[in-house]
Structure formats: structure tokens, C-alpha cells
Amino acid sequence: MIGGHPPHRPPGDVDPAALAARYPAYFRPSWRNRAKVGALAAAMLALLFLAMVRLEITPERFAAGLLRLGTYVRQMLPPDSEGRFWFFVEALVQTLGIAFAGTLTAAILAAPVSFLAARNIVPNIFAHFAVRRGLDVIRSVDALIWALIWINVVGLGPFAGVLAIICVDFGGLGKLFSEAIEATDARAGEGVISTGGNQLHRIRFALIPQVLPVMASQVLYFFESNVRSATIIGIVGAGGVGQYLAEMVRMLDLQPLGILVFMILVTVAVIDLISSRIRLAIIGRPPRS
């Protein structure tokens, strides 16, 4: 104590004994927030075991199934083809095909949808409120089910899987696009409104250049879940690699399986990390704290 003052601490060194002598109601236990936390979790973990219960998974079966697993992978090794090798990468190029086409279609119809579902750009409530919630619907429907009923349309193949996903990620990247166009700065667009310029500049100099960087990262990820969501559905008849997969677990003809779970492994690792590359390469790298 110098000079009937407390003692000078330098900017950043806080004395967290006076900030609780000071502020005592915001130091103070609360056992109400607590109780409700505990409770909270007591409530989860009792749902969770009621789940196990109903659903019937014990410890016992999970420990069978892993021995079973163990099993079956020392059967997949070593991965052998047995000839079938070409196949394998010819159904894996069709994968890559389902995935890159029903993406990128998906993203050029979902692009103008998106501006009508924006609310900086249709003001209107109803307009906007209908366009959200017809993308929602799309998008709420699994690949997996739009796969099974284009399968019923078109018949079995790569057709319908490319729709299978054109389905979904219209929906999805509708309402991403949607969001992206909603976050971006007004005052670009007023500078254009305010040198004479109609509502087309505004959305075609202002709006569009802040969320195409967006826009591009979204559907590159999209893709790179589409290479996995395609292997999928490829499994009830919609193309690709899928096929091969369901035929070879049903007569447990693990060795052709192993190196085609190999095959699939590679490719999504390499997918990702050139989509990687190529979304910082748009968005830029995060600033390093």
C-alpha cells in the first residue's frame, strides 16, 4: 500500500481474490445451474441406457462382433483382385463421375433458387418462407431413399444415382447459398445503388463477388462427400463402385473386398486433400493467432 493506494499492478495482471471480493455474486457457486446440469446429464445417460436396452446391444454381442470383425479382415488379407483389378478401377471412375456430375448440376440449379431464398434479396416474407422450406423437404430426404425411388423411374445405374444426389445437395446447397448471400455486406450493394445502378448490379457487382469465393468452397466439400455417398448408394443399384462392394460381402469374397476397400480408401484421401488445397486456395488460409 503506497500512499493510502493499492499497489500498482501493470495492464493484464488481474488479482482474481479482489475481483471476488469485488464482484462476490458472480464468484458464488451456483448449485441451482448445477443441480439442472447434473440432472441434464443424469437424464441423458439413463435415455442412453434404456436405448441400449430396447435395442438390444449388449456387451456380449459387441465383443462377438468384434472377434467376427477380426476375423473377416485377416481374411481380407492379402488384398488380391483375382483379375477382377481394371473392373474395380473402372466402377471406381463411374463412382467419381456419379459424384462429380450430380454435384456440380446440383450446384447450378441450387445457385439462382438460393437468391430467392435469400431475404436481402426477396424481401417478401411468404416468397421467402416457401422457398426455405421446399429446400428443407428436398434436403431432409437421405440419399439413400432418392437412390431407391429414381431407381423405381429411370431403372437400375449411374442415372439414377447422379439424380439421387442432385436431390439432395439442391437442397443443401440451396440453403447454404441462401445463408452465405444473407451474411454478406449491404454497403457494397448501397455504393452500387447509390452510382445509378438497378438491383441486377447490385446483386451481379456487389453480392455475387463476396459469396462466390463461398459458394465454390461449399461444393467442393459437397464433393468430397458425394465420392462417399455415391460408393452408398451404389449398393442398392445406383452405379458404381457400390455394386461390387454389396456383391462381394453377401458371398464373403473378402480378398477382391480388400483391395477395393483399399482402392476407395486411396481415392477419398486423395480427393480430400486436393480439395483441400483447392478451397484454401479460394477462401485463403485461416490467420495463424
Contents of the next structure:
Amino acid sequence: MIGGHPPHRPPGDVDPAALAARYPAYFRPSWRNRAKVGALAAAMLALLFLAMVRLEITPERFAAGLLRLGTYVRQMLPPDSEGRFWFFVEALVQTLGIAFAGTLTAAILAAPVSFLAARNIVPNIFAHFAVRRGLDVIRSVDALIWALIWINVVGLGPFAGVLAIICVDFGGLGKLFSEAIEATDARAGEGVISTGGNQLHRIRFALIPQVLPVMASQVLYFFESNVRSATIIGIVGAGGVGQYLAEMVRMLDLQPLGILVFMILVTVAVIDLISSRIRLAIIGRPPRS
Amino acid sequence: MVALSALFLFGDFDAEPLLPAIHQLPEAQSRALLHTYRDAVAAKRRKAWLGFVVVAVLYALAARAADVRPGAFFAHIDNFTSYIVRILPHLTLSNFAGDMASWYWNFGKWLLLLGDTLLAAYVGTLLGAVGAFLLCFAASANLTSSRILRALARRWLEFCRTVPDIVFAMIFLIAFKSGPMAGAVALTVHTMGALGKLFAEVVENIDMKPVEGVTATGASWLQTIRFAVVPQVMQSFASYTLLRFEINVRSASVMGFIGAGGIGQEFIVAIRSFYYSDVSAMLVMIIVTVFVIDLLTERLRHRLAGAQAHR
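Mind giving me the form predicted in complex with the partner chain, seeing as the form predicted alone was just shown?
Whole complex next, starting from this chain.
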């Protein structure tokens, strides 16, 4: 407190009893609210209990599992790649390739479709509703399921992984793009129309400049999350480091597993760092308090 | 620029409009202005083209690394359509009920497995959210001044969210020796990391005045959090948790691929053994479930957002 004390208020100024009499609602416990919160908590706990019974989650098994986990962690030490370091690097590069090619292709395919799903481009409610729901259906199937389906088409290998990522992201990005398009300022478009421009001019000169930065940052965000997805897509045989991961866990080959997990962590962290830098550069630094 | 602002400051506005005055800019100055403008535009273009070339090169490299073969794709695309045709159920109008019954011949068991999947997602989301709640205050710069404690909390959360949940599940599977529990615990750990980061960001953006007020009354750290922070963040927390539940339902549906129970385990068996109609039956069940849960949580989240707006 530089510059003297704040003005002191005499203690008699505030009388809790008088305040309570004046604003009873703030001083009385609200039993209705408490009952509501209590009922919600009880229902959630009951569901949790049911889940623990159904999924056979017991404290004993948890404790035993943790003990075993401790032994496994000790077996990971000392880390030893057993001469497979460069294979891991190659697989990681493949993983990044799957994520990048998949995300970018999905973005290129989703951009035109997202215009069809936006209310301010296609006013026909049935048309944009149908496109939206179609995107939702594509999106609700997990990447691993898509990978399994594409393996049947193009065979085992990273290309199936790329196609799987394209499918999932096509749904996700299409939805986000169309929401971004709907959130644009309509006045820019009205301006273009008022100077005699047609619908295409409106899209090119009023909408695209507004949505392109948003789209770019969403694509980068999806790329980050796809690097993670691409590390596991190999579990079903669609390329990347997942193949090694699944194999080494099955064989309890723990020393190289530790190395590989560490390499994945570093790669993901570096990608996140680069991508968030670019994202901030594109959309400008968010205001921080 | 200088000429323009001088014009703006000293121009005789009453006598004549501004526009003709601009036309009367001395030749040299207007050419300089135009030059600067063209340079700025050209620099922007160059930058855009450079970005485009970099992305295109990266794309080509990525396609090479990931063995992308568009030729193979178009050559085998009929495999995709024929696969879809093969997994489609054989339904006829004349015997619709019977066909449905034979399509969903194992409906009871699949429903139970789907229920297990949902329960695993529920457990993972709930316990993960509790863990994230306990840790997010320690990870927030505005509440925790200890640099070491904050760094510890943040690194731990980072680790939890960077390792994919299915990798956790594989590791827990060898530790816990059984299906659904490993999946639920893996989802818990991953959810803790993902939500912990989001929660901490919410906490760092709160209004600090209530915190100062409560601290001024002599409240402890925990009391400050209970009475000054939690009321501000609870709604955002709930909204993020619901969003995470949607994601976890999707993840839980594939946990079975590595043997962690639920509908995924039955699904991958059907795919690997070419039980075509079973594949489509379970796929439809999964899609419908995810769809319904997305709709319900979206509705709930909008209600939460509405409640927040009316406060």
C-alpha cells in the first residue's frame, strides 16, 4: 500500500443481520438447488458404480495392475533401441506424411463442399441440411474403422491410412468450414453485390478473404491432432509407427518401446510448437489478460 | 502519406470537395504513392506464392513418404463400392421384419457390448474430468505462484494428452490383463490431460477481482478456489467435459480393436472374418449412437451456454 491507507470504514457500518433481513434470498440456503445438485451427483455416482460392476473395475485389480505397471516401467530401463532406431525414424516420417497428405487433401476436398453446407450460400434448407448430416455420418466413424475399410480396397500400408484420415477430416473440416462461412460478416458480401458483382464475385472477394485465415488455422489444428491419430493407425496395418507399437507391446519388447514412445512424444511436441506458432501468426495473437 | 494528411489537415473543405484535390497531387508524389502501393501488393503476392510453393513441396514429400498412389486408388475404387454393396443387408419389402431380424440376429449381445462401450466412455470422461479439475488450478499461472509445482502439473498433463489413448490402452492391457477396464483407465488418463489443459486455460482467463476479494477476507488457498474461482469456471468446465464425452464415445468404440472390450472387439472380428452383414449392422449401431450422443450433448451445451448468458 504505497501512498497511505485506503479510507477506513467504521466496523458498525455493516450489520450482517440487517443485510440478511434485506436480502433474504442471498443468505438462505436454496434447498431446491441443493436437492437438484444432490440428485445429479447421486445419479452420476450410481452410473459410475454400475459401470465399475459391468466393466469389472475393482480397486484390487487396479492396485495389482499398477504394481505390474511399475515392473514394466523398470523393464523399459535402460532404453535400448536394439538397432532399430533408423527404422523408427523412417516410420515416424511416414506417420508425418500420412498426417500431412491426409489433412491437406481433406481440406482441399472439404472446402467446396462446405460452401454447399453453409446457410448463407445455399439458402435451400433441405440442400444444406442434407450435406451437413452427410458430413456428420462420415465424421462419426472413427479413423481406425475407416482404415479397416480402406485396407480392403487398396491393401495394407500407409495409403489406406491416408485415405482414412481424408475421410474423417473431410467430415470434420467440412462442418467447421461451413460454420466459419456462416459466421462471416454479411455486409462485405452486400457491398460486392451492390457494386454489380455476382454470386461468384461475392464468394471470391467478400467471403474467402474472411474465412481463409480461419480455415487455415483449423487445418493446422487438425494436422496436429492427425499426427496423433497417424501414430496409432498402424495398429490395424495402415502404416506409420503404430505397427511397431502394437508389435512391441504384444511381444513385451519394452526397452525399444520406451524409446519409440519417447520419440513420438518429442515429434508431437515439436509439431505442436511449430503449428501453434504458424496458427498464431495467421490469426494474430489472441488477447491475453 | 504526408501529402495526404497535409491535404486532410489543411484542405479547404468548404470551398471544394476532397476528391478533385487528390487528383491535383503533384505528379512525382502521386507516382511515389502508387509505387509504394504496388510494392506492398507485390510483396504480399510474393509471400503468398512462396507459402504456396512450400506447402506444395511438403505435400509432394508427404505423399511420397506415405506411399500415396492415386492410380491404385482409381484402379481399385470398384473394390470400395463392391465392399459397400457386400456389407449392405439383404432387405426385401415383402419380408421386412424377417430380414431385419436376420440382419440383427445378435442384437441383444451387440446392444450389451455397445452399452459397455458407452460405460467405458462415461467412466473415462467422469474420472478424467475429476483428475483434470484437481490439477488445473495447480497448472494455472494466476493461482499458483510456485514455478516448480506449475511446471510439474503442466508436464504431467502434457504427457497424458500426447500419448494416444489407444497406446495407453495397449500398455494397461498388459498390466490389467483384461479388456474393458484397460480401455476405461486409458480414457481416464488421456481425458485428464486433454481437459486439464483446457480447464487451466479457462482458469487463467477468470476475473481476478473476486479472488482478491475473497483473499482479502483471510481465506485460505482452497477457500479462495471454492468461493471465488469455481463459481466462475464451472459452466465452461461442464461444457468442455460434455464435448470430451462425445470424443471418448468415438474412441471407446475402437478400443476393442486391440482387445479392450466393447463393441469394437466384436466389430473387428466381423471385419476380419468377412461377416459382411454383421459389419454393416454394427456400423449402423455405432453411427446412430454417436449421432444421438452428439445431438444430446450439443443440446445440453447450448443450454449451459444459455444459462451462462443469463447470469
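Positions refer to the first chain, counted from 1. For clarity, every value in this text was computed on a predicted model and none was experimentally measured. For the two forms, the rigid core is made up of the largest set of C-alpha atoms that agree within 1.5 Å on superposition.
Q: Tell me whether residue 228 is among the residues that move between the two forms (Cα shift of 2 angstroms or more, core superposed).
A: After core superposition, the displacement of the residue 228 C-alpha between the two forms stays below 2 Å, so no.
Q: Checking residue 21 here: with the core superposed, does its CA move 2 Å or more between the two forms?
A: Passes the 2 Å threshold, so yes.
Q: On a rigid core superposition, would residue 32 pass a 2 Å threshold for CA movement between the two forms?
A: Moves: yes, 2 Å or greater.
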